[in-house]
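So this first bit is one chain, no partners, the form predicted on its own, shown in structure tokens.
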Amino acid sequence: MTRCGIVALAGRPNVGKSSLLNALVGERLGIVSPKPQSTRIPVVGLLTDGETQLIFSDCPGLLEPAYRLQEVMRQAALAALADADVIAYLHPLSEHPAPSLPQLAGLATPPRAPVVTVYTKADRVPAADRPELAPSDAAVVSVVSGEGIDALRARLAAAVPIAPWLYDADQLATQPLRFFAAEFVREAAFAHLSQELPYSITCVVEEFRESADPVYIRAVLYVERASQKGMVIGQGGHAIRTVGTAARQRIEQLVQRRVYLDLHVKVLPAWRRRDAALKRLGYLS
């Protein structure tokens, strides 16, 4: 009898996601960035273990949206956790405790779903000063000690319905090679820009041929503005290389194979608060 269901990762931007989902799936595939509002669009892994089949959807932050892009980014959360059978909702220990899911989402009523509530980053709160939790009520996990990790992994896999499952056992995520490898020059652009640049940076991939050796990448940074473009190059091309340098050993790290990461920078003027632009990046259908 096997067991198959979407598990909705959720929560404030920054409150450990992405991590939590690499951890679970034993696979780095989400964004994982000391910066908030990393993640735009959902990353889903999957983890077959066993008769059970997990499909984690990491979903963007839950806040109040700004621009045109957050606010794709909130419906895009908002429709993971209505299709979602069980939400894993994330809150750092040391803020417990955590407001209800459907106040922090602005639901007038409780998702379909069971909620299980999540305390992360339990390494940064010593054991005398952790509150009081019923292990029924609430999971405690840090993805740096692997504290909980494995405990919660069995809670999710037995609460998803009895069902068959929707893909391969040896498959590790539903979207394609070339939407991780523009996440990953993302990832990289978050930890070797400055503080807000890459909030207004995106990444299409142009073109991805698996059958060249090494397997070649081509890939388009968009910013927002000429004086933007400047930065991301940086004086004699220093900032773009580090970048590529950066991403071009994560893809190599996903498809285990030499890659070449041919980047490039262009200005798509005030993307992320335009329709038109946002459909033609792919974060509007």
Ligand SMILES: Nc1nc2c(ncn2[C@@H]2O[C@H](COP(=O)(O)OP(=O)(O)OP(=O)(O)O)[C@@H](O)[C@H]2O)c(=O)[nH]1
Given for the second form:
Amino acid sequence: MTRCGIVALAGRPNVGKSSLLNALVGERLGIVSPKPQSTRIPVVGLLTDGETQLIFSDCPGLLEPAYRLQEVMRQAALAALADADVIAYLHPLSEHPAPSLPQLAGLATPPRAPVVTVYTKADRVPAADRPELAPSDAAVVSVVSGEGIDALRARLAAAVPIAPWLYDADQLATQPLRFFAAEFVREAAFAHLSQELPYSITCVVEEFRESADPVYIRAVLYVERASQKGMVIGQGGHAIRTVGTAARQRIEQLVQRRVYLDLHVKVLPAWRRRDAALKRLGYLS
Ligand SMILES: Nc1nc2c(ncn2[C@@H]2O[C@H](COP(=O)(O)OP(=O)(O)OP(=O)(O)O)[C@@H](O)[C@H]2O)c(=O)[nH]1
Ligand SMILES: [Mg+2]
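Rather than the form predicted on its own that you just supplied, could I have the structure of the form predicted in complex with the ligand?
Below, the chain from earlier opens the complete complex, with every other chain and molecule after it.
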């Protein structure tokens, strides 16, 4: 008798969804940033342990959209909630109590799947300031101290339905390596480029040659305006080299091979606001 189910990781931007995905599956799949709205497309991570296969879907943060890309991100998060067998609804422990998920997400009706409220970043709350929580009501976790991660994993495993597995037991992800390569370039852009610039950036992997040694990856960073191109490249190419090095190291960890990352910067005017551009970039089907 096996269990298998989809667990959506949902909540506001920046509450620690991608960090929790990585802690639950034990691999750095989702990109993490101190800046909000880093996840744009749900990232799926698989964990098969004993009789149970958990299919985690790390959603974009739920927010009131201000432009087309944010609308697309919200739709993707809502679709993942609708598909889920269990919803892990994340909220920082320092901001206890969490509003209800329908309230936060602006849902007319509650989601079909049961909701486990997960209070995150517990390491930031001193013991004396901890709110009273009944263990049955909510989970408390920290990816920094490791508190609550094993208990949450066990709780989610018990909550998914009895069903056949959908993936091989040793499979870790469902998205292709080139998706992760592009995501890791974006993560490096979030880490190394100033303030608002990462929001105007997206990355497309145009070539991924695994037969080459080192693995050859050609990727394009798209910006929205010509003036941003120079900022991404930086003085003497310094900024783009920093981004490229960080991204390459992260990709090498995942593919366990040496990688040559050939990065280019191009302008795709106002891509965040235009359906045609969002389609071309894979955000819209
Ligand atoms: N101290 C502490 N920081 C955490 C913890 N979990 C996440 N963070 C930090 O919180 C920030 C946001 O984490 P993410 O995992 O990117 O959050 P997210 O919910 O996926 O964010 P979006 O994808 O932008 O919606 C990062 O700087 C993380 O390092 C935690 O348990 N403790
Ligand atoms: Mg995220």
